Amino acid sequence: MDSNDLLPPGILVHGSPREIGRHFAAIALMQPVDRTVDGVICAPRAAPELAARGLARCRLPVTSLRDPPGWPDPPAQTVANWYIKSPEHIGAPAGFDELVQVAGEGFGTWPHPTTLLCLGALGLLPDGPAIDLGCGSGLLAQAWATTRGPVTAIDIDNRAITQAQSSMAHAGLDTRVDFRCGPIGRLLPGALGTVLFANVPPIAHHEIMAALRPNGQTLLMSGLRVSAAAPILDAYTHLGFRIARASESDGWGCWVLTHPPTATRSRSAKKGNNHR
């Protein structure tokens, strides 16, 4: 039996705004598309697997609806305090930061496990201007622009840039992100940022390392299977980075790497020489 057949076309989740907010991590998985005086209307068949998980977790009463309330695309979900939604979903309640994702051809419309890992790690990073290297659909750039500061978003695929720009416009953040289309190796040296996002495959990490001039940056690194990450991590370590944090999901890894400012390293080296 198709998983769609196990779910009603629509669901009304009953509750006050405060109750809805308290249970929103589960409600978001049921694809909320409208608010009523009684609660929130959801379109579960837009994402059956997510909706089934949301129903299992929600502790509020629900009523099945015969008429489908819509078909939002891409599906909504939450990770940490982030609520990822399409333009057709309802807005975020208090306690959640909202990210808008439009459908597009650039990087797909379903956040990869590495993207979710990176979103969960953003709170570990220092404030400052950021550079998103290989921005894809732009979720990390949008998250930074939403809560922390300006971003330069770089991708070689013009379709990814177009999708990310459209999502950013729907979120009202297009003026806070500088989009640049082209190779990372050519564009990175001219971009300004003390925080770097690199959720990219190994070949792109090598391109980043060849163009990077390490000097006090914090690097959020992902796009790698944990089992294959050692050579890339070793290469960043040889550039002077150290691993500050690591996380994993479904075999994928995410690492926060830090690099001391050059001036600090020089003073430390001189101090060490004086003790010889």
Ligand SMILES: C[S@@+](CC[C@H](N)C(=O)[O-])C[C@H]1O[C@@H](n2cnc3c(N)ncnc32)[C@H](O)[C@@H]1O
Contents of the next structure:
Amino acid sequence: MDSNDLLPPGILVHGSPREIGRHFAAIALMQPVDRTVDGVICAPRAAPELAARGLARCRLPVTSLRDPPGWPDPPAQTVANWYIKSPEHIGAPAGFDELVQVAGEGFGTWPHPTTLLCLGALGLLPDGPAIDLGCGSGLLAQAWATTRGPVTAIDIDNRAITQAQSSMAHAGLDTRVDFRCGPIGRLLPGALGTVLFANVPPIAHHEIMAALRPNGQTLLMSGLRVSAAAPILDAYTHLGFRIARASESDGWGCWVLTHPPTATRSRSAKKGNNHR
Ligand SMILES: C[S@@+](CC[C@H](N)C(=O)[O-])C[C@H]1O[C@@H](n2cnc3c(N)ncnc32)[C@H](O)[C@@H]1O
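Please could you give me the other form, the form predicted together with this ligand, since above is the form predicted alone?
To see the whole picture, the full complex is given below, headed by that same chain.
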């Protein structure tokens, strides 16, 4: 028996707007598609595994509905204060920042552990213009555009750029993001940003290191298993980056790396020389 057979076609979660907001992390997993005076209607069969988890966690009363109230795609879920949703899901309650994803073929529509780790770490990053290197479906770029500021989003895969652009338009943020399709090695040198997101495979990290002029950037780095990360972390450290934070999920890692601005480095290097 698969989890679909265990779930009703629809679920009405009963609660006031305040109660719904308080339990929203569980309700988001059940795929909320409509609000009524009684609460929120969910379409659990659109994402059975997530919905089963949400139903098990939900502390509000629920009623089963006979007909599916919709098939939202991609599925919704929350991570930290982010609510990732399709255009068919209800909007975010107070306390959540909304990220809209349309269906498509870009990596990240069904968020990978590394994407979720990066989203959870965004709050640790300083303000500044950002560059999303290998933006995939555009979740990280959209998160930055919605809460912080302008972003340049780069991906080699035209399908990812198309999907990210369409999601950004649904979120009303398309004017805050400069999309560029092509390889990181060619596009990074012309892009302006002090905050870099790089949730990409190891080979693309080497491309970044070859193209980057390190000078005061903060780099949110992922795309690697913790067990395989040492050579990449060593190579960034060799360029002058230091590891400020590290997190892990399901064996995947995510690191915040910081590089001191060149002026500060040469001043402190001179200071160091004076002490010799
Ligand atoms: C692991 S996915 C991450 C997507 C997104 N950043 C996220 O966090 O969900 C990596 C993305 O990097 C893109 N990519 C890989 N190598 C690249 C390269 N050399 N230049 C540009 N994009 C690249 C892929 O097309 C893919 O969309």
